[in-house]
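Here we start with a single chain on its own, the form predicted on its own, put down as structure tokens.
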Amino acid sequence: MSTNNRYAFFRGCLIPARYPHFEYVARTILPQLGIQLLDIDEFTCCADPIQFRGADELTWLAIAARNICLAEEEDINIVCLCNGCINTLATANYLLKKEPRLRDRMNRILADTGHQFEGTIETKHYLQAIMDDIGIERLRSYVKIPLDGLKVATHTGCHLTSPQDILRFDDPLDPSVLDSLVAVLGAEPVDYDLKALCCGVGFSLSGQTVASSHLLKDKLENMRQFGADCITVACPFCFQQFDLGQQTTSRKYELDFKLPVVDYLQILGFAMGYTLEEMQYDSHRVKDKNFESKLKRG
């Protein structure tokens, strides 16, 4: 197996604390694609690219830089399961490589920790790793049970696409990569109007629950209007918004439908022949018999 497909596995905070089944799924699926995961026990919080960075940008950068240094010392790139984590790590990596004065200042800070930023590695979201290391056509060979008849509303998430010159993954105004990754599994991506709209979890995390619920309601109704059977995401925060947030929003606005949300690695797992139970679907709050029956694993 090529060493180019080896990554330092950055789990972040939310997944180990609240959604450990996503780590389980990643450890199940990614190695089968030839993507090896190396654990670095000293990894810490990324840290958060919005609230933490807004409160203390220098500390935010130092935390991110230290995490990157740990992977540099192993001479291995980083792969993340979370949009927030990749946004922080990719941005920090970009800034420190591009700006020598900032890098020198950061290395003076990092000296107290015994680390130095060298700028020798890359940071990737797992979707980027799949696209770079596997590719669409090779991914097709892993499909054992095509997801025919399943209509999927994809939600790429803001932090994986913006800023575009740093993340270099997709068009933030018209995201399409996740649609392609869903289509190769045999499912039908739903081209709904509000695809590029934020899920609203940032409002929720900052206590603006009314704005969060209203935005989520609009997005869910639009997905349903265009015939979606489920939602596919690639971020635990987006998952939290569409799963837990959907429950509270449905009660508030009396929505008469349920749209299950799954991480892309889960829906890939279904196409690879894994059952709902094996892909940890039972851990989710929002479930729907129609979705389950279309997978023929209900």
Contents of the next structure:
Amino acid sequence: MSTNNRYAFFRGCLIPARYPHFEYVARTILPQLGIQLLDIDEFTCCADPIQFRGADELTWLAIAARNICLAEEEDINIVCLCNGCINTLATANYLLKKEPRLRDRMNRILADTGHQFEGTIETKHYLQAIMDDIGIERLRSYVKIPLDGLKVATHTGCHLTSPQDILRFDDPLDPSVLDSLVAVLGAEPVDYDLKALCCGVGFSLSGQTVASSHLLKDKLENMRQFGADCITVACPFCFQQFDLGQQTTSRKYELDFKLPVVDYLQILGFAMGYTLEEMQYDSHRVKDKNFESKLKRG
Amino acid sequence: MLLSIKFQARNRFLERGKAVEKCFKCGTCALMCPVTRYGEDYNLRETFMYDIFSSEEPPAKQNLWSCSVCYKCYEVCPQDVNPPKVFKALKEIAFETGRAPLSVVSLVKSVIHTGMAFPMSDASRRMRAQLNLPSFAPKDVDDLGKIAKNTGLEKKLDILKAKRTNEHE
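The structure above corresponds to the form predicted on its own; please give the structure of the form predicted together with its partner chain next.
Below is the entire complex, every chain and molecule, led by the chain shown above.
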């Protein structure tokens, strides 16, 4: 049953530095699905596709290329846990494979680091690895306790889906893959209107807290209106917006939002029989009795 | 009118984002843009795109950095203008000329010097130890210094530093 595909484990930096519990959950869950993780200590920040790429595209590309080279040297594909990381790694890998002149220029820049981009590996977000290596139907066999009665608002996020011609994961304007991955666990994905709307992290990064809360208010109200018990994400930046940002938004608008936010690997873990505690739910800010009672066992 | 480029360095700008000339001002990008929808100063006529493109000096506008490069405008544009590419070009000009927000400059420096965009906190170190996670500190960050030198980023940062020192004197 096991696929035992080995991957270079690209942890990024927001998860190790701020949300280490997601790294713990990934190390707990992924190997059980046959996704084996190899640590490479030389990996650095990806670097991010919003601000660093904006400031200096050539350096952004070179840093991403060096990270890809490290996995190429081990002859394995990369798996990561963050939409920002996959957007950078997949875009760099795509551009450098496609454009020989750019690759030559990049290899001149990398020459004195001892690394050279060859274009021999794939880069994947863990959701892509799950879809490619296991697939929806086989994932069903890992479900021990179906999440019956749990309504989930999924938020796939922008940088895992766009540009669609590079990421090749889902329709950025009407995403549905994460819904299918939630449905196979026995939970019910809710088809809310603002599913494709960005989490608003760009506002938070540029200090625009009013705009960030306004966006979150609309999105959270819409999720609640469609009956969601919780939110599922696959990115630490989206998580930060919906978890920390939900508290700020609740206070600002005097609306008592209570939509716990879980990473897909956590909700998969619940269906595999892990408890809330084991999946590090205590590390989250937004908690809700209704959600917790739906996951109570036996 | 959505796009009317008054930017004085128009030609240099078009060099980096030539497709902008194909824009027929349909406004579909603005309908999908979260910055237009939620940014305080915008509405359906005064959009984020309009604000940036009609400015005489777009790289000077701090609003430029609100764009989270969500690519919705790219996905819906019927003319393949690729607005994120244009914004990226403007951000690069802003960075080179010392007009990027300090938070962006700090982030760039942090990545180059430590290999991380976000520093490790003591709370995270404790939590990592509790969860028995392996230590986390990127190795061989010297490589990033070499890269910054070879791409010209190091030189840009030196110029920015000198410029700021002069301004303070």
